[in-house]
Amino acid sequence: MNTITLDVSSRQKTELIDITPEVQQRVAGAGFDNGICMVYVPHTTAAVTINESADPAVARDIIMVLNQIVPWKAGYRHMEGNSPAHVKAGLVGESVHVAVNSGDLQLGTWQGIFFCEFDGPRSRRVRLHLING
């Protein structure tokens, strides 16, 4: 198994970054034919998740509806003020799963990766493990 860090820094405190280019770039970087490419994000407060890319109004729409799930205030117990993005992450998850074939991931034609913060703006890490199939 290969392990590629990718450096990723969000703007606003929640935020859905298209992350596809840059692990495309990587994966083909690092000489990766086939196999599966898991996207991990070791923080507690972000996630990855694959959605429609081709259209931005869709990242909108899902932070609008977690904001609406998940309140920013609502009488958490967690001392840090930042309970709603842990919530936020638990749902979304920490990783995802992308076949490469011929060194390319191999999206559906709308899809992209995305990292997923929710206590930003913060500099981050994704690690992408290839793994040989």
Second form
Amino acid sequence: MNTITLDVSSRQKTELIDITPEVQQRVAGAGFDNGICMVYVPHTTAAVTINESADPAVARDIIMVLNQIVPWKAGYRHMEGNSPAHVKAGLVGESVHVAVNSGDLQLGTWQGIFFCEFDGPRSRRVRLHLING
Amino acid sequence: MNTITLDVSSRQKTELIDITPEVQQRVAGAGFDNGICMVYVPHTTAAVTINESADPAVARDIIMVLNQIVPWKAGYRHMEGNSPAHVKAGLVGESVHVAVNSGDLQLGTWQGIFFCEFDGPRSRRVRLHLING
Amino acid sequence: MNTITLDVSSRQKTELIDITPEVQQRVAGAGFDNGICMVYVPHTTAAVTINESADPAVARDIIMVLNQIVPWKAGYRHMEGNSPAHVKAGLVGESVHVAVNSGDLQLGTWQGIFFCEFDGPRSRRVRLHLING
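To test you: the structure above is the form predicted alone. What is the structure of the form predicted together with another copy of the chain?
Full assembly next; the chain just shown is listed first.
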């Protein structure tokens, strides 16, 4: 199984970053033809999700609701002050899986892959595991 | 990797549709014996989840709580008016993965696979990717 | 595809149990060298997630927020009284996927795998599906 590591730099505390072009480029560059591209985030205050990439307002609306659901202050016991980021990461999830056919990610028309920063800004990593079908 | 596309028609704005029988039928019909059946929704206002299929009240309770968590009106910036559907899709997720053994989905006793419509009614598609183990 | 079943005993109503050491031990014990370890929960009132394992306060904070998001009483229609557990299971998800390299789970530095009990205490099962890469 081929594994590729991407570097992602976030610039804000909470931010969704569209990584679709780089994922597509790396999958094609690896000569991976058919199978599953698993996108994995090895952090506990960040996540990855698939949603609409055409209108950036969708990503902002997702962040807005997540901030409403998971309050910044709520009697958290974890002393580092980033418990909300851990909870958001748990709700969104640490991996997505996209089929690849003839080297192309088989995303839906409006779908893009977003790295979700919940405790930035930071230098982060994303791993692509290319699983033969 | 074999990929099968299902057509799903939703009839309500928000609706969980049990697609387990059709998924099982298509997996068996494809002669897929052992591995993983990945169920993938290529939409951004719909999702897929696994939960109890015996009592339809469970699906209705999931919808009720999702509607409470993600308000219909909340200063959303996405102008198409379906931001709540995008957020719900992000929380629930676009794929589930079920093992297949001797052609049978290895679901737990009470588990079923539900297509989640959050912006219906619409004609939708679900993709099954059959990954050899 | 090799499948391994773990037994997990929960002791509380709602509880996150770090199963990383047992998952690692079973993967290595099976002689599984490279690929994906899919961790699957065949229940509908339990789930599995990846989050910080170093400080147990993180797991407690996740439970606290989930209990705030999904109220214990809310006009649920499912008559068994455990609808909140079904909803939480739907939000968190029934599977996680971790790469394995030379027999080692490729988790991030702070990541651990947690079985999530939402309707305990109970005897539960977790399945590991070892998918060759």
